[in-house]
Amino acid sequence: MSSRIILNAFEMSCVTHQAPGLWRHPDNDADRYNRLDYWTDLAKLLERGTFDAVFLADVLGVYDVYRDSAAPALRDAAQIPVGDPLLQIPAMAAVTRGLGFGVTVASTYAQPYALARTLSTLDHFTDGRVGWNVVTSYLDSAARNLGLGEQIAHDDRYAIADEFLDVTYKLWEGSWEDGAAVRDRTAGVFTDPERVHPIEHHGRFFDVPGIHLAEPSPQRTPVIFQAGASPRGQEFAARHGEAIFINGLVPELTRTVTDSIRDKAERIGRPRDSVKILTLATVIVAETDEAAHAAHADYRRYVSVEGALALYGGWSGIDLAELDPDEPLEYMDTDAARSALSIFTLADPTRTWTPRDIAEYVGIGGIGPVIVGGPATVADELERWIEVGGIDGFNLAYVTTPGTFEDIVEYLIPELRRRGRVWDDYEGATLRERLSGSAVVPAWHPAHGYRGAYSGLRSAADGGASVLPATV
């Protein structure tokens, strides 16, 4: 039997996500992003299509690299204005029973003690359907506005993220023992303090001596998504990522990235197939190939080149306005998202990309393929990506919303179901169970080592410091 294809809807709490200029299309409701019913209606639609999750991107800054100004991004609503991606999740969960939620939060600008509580709360409210997309951010504007003055160096951000995750794992997995919240009305005890432990974390970046503020949620640790594609990012993803999000132009070249990630995971003791790898793609599907290509041609009329260059400037850290639009682009290290530059300069040694090429490519779908056709044509191409690219599924971006997702649910999902590539109904209770079959973090995951690690040590009841055993 063919393997199941993981499908996430790639969304963001903004107007223009991956298709700059398309907000002007008469069929696009993206400008309703700040209405709660936009999100609840979308959730119900995606659940009807048995999407695994809605994957919510986020940035905490403005795309102001292109032309050294925020004006192009503001004119095209290129990920500005942008809302908080955490806030719509409880409402979406309330109108669904199976749809998962992957939410992006940058470890560079958060505190593990507070974020651990937020994600535990969401995991409770969703009955265990939450995943955290761990990013380290890439916009200088975010660093400036959050008090850092300038962006922390690329690899240093990953060092912070490593320790950040270590703290949250201790809080989620180790601080509260199973059954600590006894809810004993007769004895008048809600939580047994002997079974709650301070984590006494004292590290390079964080000091967190106390106990977790939330009782254990259905998954304890939310599913960990990660999107690192640089060598340091791949190392981080191979250690922590249960599902890893990458960009790819063609499946043949993408295979080198997926093999590299799985090789790194195996070297640190993970099963090779435990890494679920997803790539960005935009699907334009209709009843026939001809109708789909007509829709694509119509969409191209609305593309904003300025908006595309504004987005790419933020992703890459390079202002393409300063370069000759027809001169081949060369790779250079920046502290932005390095994959956004390397994919056009290093991935394919047989092709050169100019700034003009990149602007035209990014106009629909961002840094990912656009797959156009009728149901069978699109399903064939998705299967080719799975087999040739070595991936497990897709984060599907939209051109218009909810139109792109409506077409996928109407035309593509029935064809994929016929081929046994997507499920007829959700299986498993939590997001982790649906992705990997495991109810809790598996033994290979670094969070697993803290599960029950404080049991039998000093607890919150006596106020003493709890020291982890040397083996943990």
Second form
Number of protein chains: 2
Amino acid sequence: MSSRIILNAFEMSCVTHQAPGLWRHPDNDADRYNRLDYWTDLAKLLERGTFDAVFLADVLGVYDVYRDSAAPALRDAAQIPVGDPLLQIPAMAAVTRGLGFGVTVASTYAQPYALARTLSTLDHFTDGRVGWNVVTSYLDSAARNLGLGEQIAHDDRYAIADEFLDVTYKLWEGSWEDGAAVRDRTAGVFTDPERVHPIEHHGRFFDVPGIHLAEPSPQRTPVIFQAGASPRGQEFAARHGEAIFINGLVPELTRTVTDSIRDKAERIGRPRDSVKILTLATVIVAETDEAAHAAHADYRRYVSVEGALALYGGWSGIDLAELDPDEPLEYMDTDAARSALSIFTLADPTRTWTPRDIAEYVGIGGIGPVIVGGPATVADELERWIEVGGIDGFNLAYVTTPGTFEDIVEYLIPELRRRGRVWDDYEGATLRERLSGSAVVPAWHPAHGYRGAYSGLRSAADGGASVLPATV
Amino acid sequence: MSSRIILNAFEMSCVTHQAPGLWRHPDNDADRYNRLDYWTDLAKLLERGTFDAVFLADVLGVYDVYRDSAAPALRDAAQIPVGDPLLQIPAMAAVTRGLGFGVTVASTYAQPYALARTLSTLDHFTDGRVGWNVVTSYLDSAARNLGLGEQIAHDDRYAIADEFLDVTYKLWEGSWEDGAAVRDRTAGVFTDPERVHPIEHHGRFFDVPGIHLAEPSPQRTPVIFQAGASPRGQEFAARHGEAIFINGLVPELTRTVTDSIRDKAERIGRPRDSVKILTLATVIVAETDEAAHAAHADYRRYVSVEGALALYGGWSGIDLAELDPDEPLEYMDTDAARSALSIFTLADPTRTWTPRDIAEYVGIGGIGPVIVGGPATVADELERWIEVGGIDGFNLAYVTTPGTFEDIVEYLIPELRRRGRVWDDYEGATLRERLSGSAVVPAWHPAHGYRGAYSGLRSAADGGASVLPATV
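Next block, the form predicted together with another copy of the chain, ref. the form predicted on its own:
Whole complex next, starting from this chain.
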């Protein structure tokens, strides 16, 4: 691991991302999520702080587990309304030159042929600053509205995602050879069809016989982000993930997760450090410890218990509305109580947890740590997370926006720069080069095998259609 | 019809849109289609000319009918490589305040629940400047790569598109009442769930029981553009299209098309003038007639016959490679020859047409007129098209870009302003208000029926999930 700490801003095209109720805070602009200048101003701010990337979460459904209703989520704007996360990126890219963009798109509801073009276009437009957070989607409410009737079984979602990625890798790495788009005005050849290849993919879930519609972008394959907590998810992440996003609660326990991910990666032939692991964290930083704690106390007054339990319901599938909000979970004999307790005991095993405690915990920063203090205090704690937790960096959530990010840029970044933990300016041309020093998808990655794999094979210049008829 | 002429720039995220071979011209920047500043510079230029909108075409496949191969299209970059047309819009929107955006998305390969959110997001980000060009897709090569095996029958595509639009209208107009997003920080209510309604759509092709994921955008339903030439397509356009895009060849014959469209609209209860009809045209304008003709002659030297026949093959499904390029079509006894002749005879019945003649015709401006001259000559001809053809405006294709648009802004727009045919500055707040004076979707439009249609019915605040399980 390098001594540099990777910092992403954790954002979403919605009002309440990880701090339910805080939209009511007078300093919060989160309800301007649907204004383009909110995003372009944020991009310029993050670039001033040389953030690696803005990581954009997404859901294509509503949080309706809590109280078996979408009403609590709607009242607190808990990730609803929610916009398409791809569309602020081009505007943010136009006003920055170093900031990266990690965007969440579920493979469950898309077609690989079309999405591969979308992400290639974005990689062109950003000069190679795009990462794709591959998710398989966890909300039943999404599945019901997207033609699936009910959620596909969890493991099937990963099987679909595996093949989906395979198709996109073939399109991105294999279809167009380097230099196929010769752009030769004199010879009158824009693309040499001999160097463009149909991928002829005929799989269990997808048939994609044709050529990629986009010419190679700076990174070809976008940096693959992944967030998989289940065993199947971790396996998927170890295979595909260049950066993996986890929800660590305390550094000591997080180490077992990061060790497990690196072990899995190593077992399939990856260098241990080739996987960059980022954990969710919320930083409340000010000029002094006292000022930061005062801000924290102020923020806590705005937490919405209902909004927090709505979010928790969607993330966990557990409806805590059945339980007495003020009774310790350890006295309750229900699956919901046991399941919730098993998670939050990890965050602090020395105390009791009631549903209200959970809501207050989740209320600032979701299921992750809140780090409060002056510049040195916060920097110390982040370094402790890096060393003890074995992580490479953070997805930093906001309490208020752009307030939280302004404070980080003003107070924390200079301290981290002094410690040599954050660079003074971006290095490397693309997001991948900045994250791992590699210009192309690294050799251990499954996409790498498709680089040039079709050279010398059938090309778009060969007789017959460039695409074979599907043989399903 | 107003005396104002509607002007769109006809563009596409590719190198060769309607002028095959012209990418080789030294003044052409079309190969910068994958650079964001190409699009932001273009947006600022078009806004200086108070263009109504940039109309972005798209295909999700390759032109492989000609010579039964994608090679000719690849060599001449004939709409391949091609980028996602949604992604330049946010960057263009960020640097403009009046320019509209008409974007082509096929309903055949998308999910209405997800696309409705995408277009709502875009309508928010552009402050209500979005139009959606609804297409059903014509390329078999697209269908083969997008999970359909083979192209859905033409009429079925329209049946799917009809239901697809119905779902999106319900989401855009019916799901969220006006003012549902109350944003009340004091009361702690962002959205009033009583005023948000599940649409409970259970149709032949789609099941979408839930609520819309996005809050109402300035236009709610984007302006619906349509381009349907077949009888079924015209019927579809007459029902849904607020602006209809046609390929007229000469004004006199175009009048029969525009009359037919307006007749159809009137028969289903629309005002005749509620449909804005735009025709494809390519303008080559300069300071004088002579200079314009010299430019035209220069451009013609760059036309690519192979690229033109590749485009024509994709548009028509006809492969002219079978025919002698220099033999008049009237002497040939093949379906391809008869079909091609039936179209191009309309453009000029006084001459013979060979395949090469067709290529040279298509080579500048596709299947539409090329209008060449100084400012007065071109303005006269555009006015003749308006009066004789019964149209409302033009989708102006480029020969070189941004050259063609620069010439239009420099020479033609001032002349049209003098004649009162183009406004001095944008009027009306949204694209719809500019096109038709209507802030909301007009009363004749099928989307209008869903405005407030669910008020008083089941809401997201009612017991049970906000979304019903699908009952397929």
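Keep in mind the model is a prediction, meaning the values are calculated, not measured. Definition used throughout: the rigid core is the maximal C-alpha set that superposes within 1.5 Å between two forms. Numbering follows the first chain given and starts at 1.
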{"item": "Asp263 C-alpha moves between these two forms by 2 Å or more, core aligned", "value": "no"}
{"item": "Rigid core superposed: Asp357 CA moves 2 Å or more between these two forms", "value": "yes"}
